[in-house]
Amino acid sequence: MSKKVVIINAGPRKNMNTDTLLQYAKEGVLESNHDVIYYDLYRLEKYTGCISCFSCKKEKLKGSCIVKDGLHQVLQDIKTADGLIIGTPNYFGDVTSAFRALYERLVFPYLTYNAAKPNCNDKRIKVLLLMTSNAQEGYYASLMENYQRVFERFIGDTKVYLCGNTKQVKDYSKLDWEWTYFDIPEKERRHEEVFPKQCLEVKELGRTLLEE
């Protein structure tokens, strides 16, 4: 039976690291004969993070964000999905602002502030969080573990995949000045030799996302 996976690109650049990994994840999901809905957060109509209106704490609205902006349909599709894949590049040691806005709007409505039942989400789904970064893979592991814990608490079983030491631009030779922080030849080598293998690993994670 076909199921549905929502894939969300929380990075702004098409055909770069995050988007490329997510396209491979999409291929994997489709190989498992599941349906995919793909969103680019930076190409949606205007939206914001949580505005703290607390409407989602009312009994008839609990678990739902009432704000009708660019994220509304995304959140609706996640509610009816069986799986969720979100990718983000690392910006200044954290996720992008687009990821953070989605994160607030997705998770906060499920928080009840009730000790007996702190989470009102009764539909658990499988989650895969991807992060790309120009730092090494392990550098932001603890950061993503924090997000993983929250997703596991409120959304469902969550895996994290870190893709580090990525290229930031397609052609370093066209820069106006030399970026001496980085070993550019090593980044080029890694992009040619390692990144394709990581793409295939993410494809496999997409293919097996909904397996028991």
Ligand SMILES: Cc1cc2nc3c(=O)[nH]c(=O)nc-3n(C[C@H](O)[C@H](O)[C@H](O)COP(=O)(O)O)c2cc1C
Contents of the next structure:
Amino acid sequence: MSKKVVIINAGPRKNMNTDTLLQYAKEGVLESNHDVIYYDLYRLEKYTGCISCFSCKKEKLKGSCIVKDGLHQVLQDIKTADGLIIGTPNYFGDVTSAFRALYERLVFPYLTYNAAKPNCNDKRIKVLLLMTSNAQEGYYASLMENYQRVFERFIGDTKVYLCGNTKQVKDYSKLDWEWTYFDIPEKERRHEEVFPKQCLEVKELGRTLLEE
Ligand SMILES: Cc1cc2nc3c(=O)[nH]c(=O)nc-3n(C[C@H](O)[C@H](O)[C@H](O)COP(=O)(O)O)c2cc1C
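Mind giving me the form predicted together with this ligand, seeing as the form predicted on its own was just shown?
All chains and molecules follow, beginning with the one already shown.
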């Protein structure tokens, strides 16, 4: 029976690094004959992070976020999914604000504050978190380990994939001034030689996401 994977682009740009990796992940999932629902968080109706209403701490609503904004359907789809893939660019040493809003709304409802059963999510799903960044791969490994730990605890088995030293703009020859922070020829080279391999690695992670 086919299963469902929700893929979420928590970056604002289409067809750039994060979205491209996620499109490969999608191809991989489809190759394994599972269904995909793809969301661009920056193209949803208006939404916020957790508004601290604590409705999810009421017995009747336990585990669910009642806020009916742009994230509502995304959260509903994650609840019935078998897998979840979220990609985010690194913004100022962390995930994007869009990822963060989703993260708050996804995880907080499962936190019971009850020591005997701190997590009320009984349906574990497979998770893949992707991060792209200017910094080299590995630079944000410990940051993402922190997210990985929380996803492992509340959502399910979680893998992390890091893609560093990405190309920031499509055409560096159009810059208005020199960006001397970066080795631009090296960025171009990596984009030509390394990024395509990373796309294939992510495709494979998508293809095998739901395997035991
Ligand atoms: C607002 C903003 C802040 C950023 N901060 C960082 C940062 O702190 N560290 C880093 O390595 N890259 C940083 N970057 C670079 C992006 O993470 C990187 O270019 C990423 O691959 C962009 O993803 P995209 O092509 O999918 O938009 C930043 C980019 C933007 C726009």
